[in-house]
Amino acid sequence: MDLDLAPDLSAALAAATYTYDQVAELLGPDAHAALQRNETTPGLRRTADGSPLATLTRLFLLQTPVSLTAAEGALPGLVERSVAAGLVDVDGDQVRALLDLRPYADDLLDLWVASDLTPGMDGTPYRTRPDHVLGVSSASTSLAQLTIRDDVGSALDLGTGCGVQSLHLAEHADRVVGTDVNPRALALARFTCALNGVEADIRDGSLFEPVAGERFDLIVTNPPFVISPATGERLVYRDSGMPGDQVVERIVRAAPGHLTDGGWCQILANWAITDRPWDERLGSWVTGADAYAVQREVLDPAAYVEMWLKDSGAHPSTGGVPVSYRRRYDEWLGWLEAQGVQGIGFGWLNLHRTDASPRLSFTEWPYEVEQPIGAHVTGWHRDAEAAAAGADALWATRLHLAADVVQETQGAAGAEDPGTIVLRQQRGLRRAHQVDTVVAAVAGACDGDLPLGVIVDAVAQLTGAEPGPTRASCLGQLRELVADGFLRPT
């Protein structure tokens, strides 16, 4: 990739208003949704006016050849240079894209991301090349939404791919390093960064090898986590070459040694579910860090194998050979069975470096959450510390009920007291806790003015109960409410 092309190209893209919002408006909701399903016909019907924006949308997003005249109008003086850079190809009076150049955005900036073309558009047969560089995907946006956005001195984008995370990190980190083992990914990540005027040190190498001896305030990674036998065909963006979930285990074990004091490592990953409970198994990998893990989804082995074989183009519907597909399916499924894999978990692993005894929190949460969720990760750590205080310290703490918590009650019509009381968060993980009337009353009275113990004693007196036994009976529930962020230190 010709990095000298990047500034002129980004200027042309901006002049054509080739931005996420403008493309979405041009396509409209139906064509935009169809494109996410890899269908281009609705989009082609919306981009026929020959404008620079329509031309670039057809060329790079809909992967449809455009006339040389239209291309030169959208990229004035840059078509020949784009050919030399491997971005497009000219055949007669037609120009076609060789790479995906996609508008992207966050709350602050309009961005562009370079990657390989999306395979299988309009149902055409495809085989994904081993060194395919994935573009903006659900996994990359999920990791971006998970990432803590506090200002930091240094950040590491481990397994950078096309460079999406590096773009985000550059907005709040003084120094950004990205690593990858795929030469195509390294080239495209450097081009993506240059296209957006982002300074990032993109290095070649596996896992932490390129940053040996260095420490970072923040590490983010969506590693090649697909759980497979690690034999046969390998797609670099998803297959680490290590069997099972060893790549995730290695990252979890090594990451604390590359974090500054109080630094965070955030991982989007798969893990194997075996006879051993998943939280116990993952917890055994953690040393030198507090861990906050959320299991968002579990797939059965057959569904998992089917998903990733289709992803590679091996399924007959995508052009694969039926006999080969069935053989690979059987081998992969048999290997998972032999390894005792009963399911595959997907979710988030957050590590916070500490020299104290690690604090572990593992949650299964397949429900809808507020996005972006990153701000709530640091909240978890703060809340967990508060909840871990001794009983005397907790009773002396002034707490307030989080502003997003609402109370839901259910019961028989006309009943004096509700049958159930549920406190529910409206933000973050949007968790819920069923509580008794005493705890509900205590939570409702927490406004930061009085210590928790004083409030509990007052509620006990109002209900005609003894303060001591009341404290003992509600301590566990109150700790849970503090740990989950329902009640927070003032």
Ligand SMILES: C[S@@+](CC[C@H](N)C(=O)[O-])C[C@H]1O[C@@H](n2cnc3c(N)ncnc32)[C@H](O)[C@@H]1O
Contents of the next structure:
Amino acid sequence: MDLDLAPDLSAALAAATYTYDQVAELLGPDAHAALQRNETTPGLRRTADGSPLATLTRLFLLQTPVSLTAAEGALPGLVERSVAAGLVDVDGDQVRALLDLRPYADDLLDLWVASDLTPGMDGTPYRTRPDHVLGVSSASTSLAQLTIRDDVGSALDLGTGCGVQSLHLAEHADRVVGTDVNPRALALARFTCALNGVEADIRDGSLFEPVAGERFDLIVTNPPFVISPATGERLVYRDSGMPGDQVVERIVRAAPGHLTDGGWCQILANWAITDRPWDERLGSWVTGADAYAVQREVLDPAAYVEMWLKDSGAHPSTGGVPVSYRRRYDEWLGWLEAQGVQGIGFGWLNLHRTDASPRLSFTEWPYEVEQPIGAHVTGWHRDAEAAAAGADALWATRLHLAADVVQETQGAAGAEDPGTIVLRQQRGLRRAHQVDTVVAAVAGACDGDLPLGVIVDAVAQLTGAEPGPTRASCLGQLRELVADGFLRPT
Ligand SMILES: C[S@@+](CC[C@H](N)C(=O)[O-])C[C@H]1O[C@@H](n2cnc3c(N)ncnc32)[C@H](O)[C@@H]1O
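In place of the form predicted alone, output the structure of the form predicted in complex with this ligand.
Below: every chain and molecule of the assembly, starting with the one above.
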């Protein structure tokens, strides 16, 4: 693509106020929500005034041809150059988009992202092309929200696609490298970066090949993680060409070798769940890094195969051929069964480079969490380190109850004591721990003044219990509260 077009184009988009907020306001909540369901009719009803903003919204988001006059009004002097760049096509008096050009934003900036057009608008049959370049997807957003946003010297966006992660990384990394194997993705990522005035070094090549011998402070990736036999047609945005979850294993094994000391690699991924526990299986891939993994969701194999066959347009409801849909479904499901795959996990893998023996923390947490969650990832690391202290060290530590923890009690009406006590975080993963009355009292008394052991002994005395056995009985629960960030060293 013509990168020289990018600055003039972004100036025109800005002049037309083609920003995320302005488009959302123009469409209104219902048409905006409809567009997210790939329905254009409500949006067309709201964009008929011929203004530059309405024209760009129709052209690039609603995938509806606009008149040449309207296009010239919205992109003054740029239509011909946009045709040459492959962005739009002119047919008589009609201009239609060949690529998706959408406003995007974060807390700080208005941005634009170029990608392929979303297939299957308004329920039209579609077949996704093998080198399709995905736009900003829910997975892109999840990874962006998981990313630790501390200032860093260097960052790698592995499998950059349309370049969306590079845009975010450029806001807090001095140097950004993006990689991809799809030439169309490389071109679109470069164009996206140029549109936003972002200098990212976008390189061609598989996984870590383009960065051989280089290390980064932060690596983020939303790799092509779909778990399949890898024998059929490969959609490069989702299929790695490797069977099963090998692509994720390869990234986990190789990433620590590309991280600076204390650097982080954050991966959004699927993994196979076999008769070996998922945490043990994934943990066996980790060397040279502490790992913090959260399994957010588990799908059964049939639901998984259906979801991805529908994604490619193979389902008969989107124009697929029923016989071949059923055959592919059966083959894929049969292969998963033969591999002993009982379910497919989805979640987050965070690797923190260390030369010490790796600390592994794996948790299943399908519940709603605070977003963005990135700021809490470094907290998990710090909390796990604190919880790993020996018993004597823990009893000597001054802890305070995190400010976001609340206590919930339940029990029979009129009962003197609660039946259950739950401590619940309001932030981060929003975890909850059921505790007994002693641990609740200890946690409530942790204000950083006294060592933990002294507080436990005092609570034991108040309840008429022996301090020694009380310490022994509550050590495990207290250690878990420290590991999960309910109690923090002062
Ligand atoms: C799911 S998309 C993610 C795109 C983008 N990073 C995002 O967050 O939206 C995966 C990307 O990985 C790329 N990819 C596929 N195989 C790859 C490989 N072996 N090495 C590097 N990138 C690859 C695909 O072309 C695609 O752009």
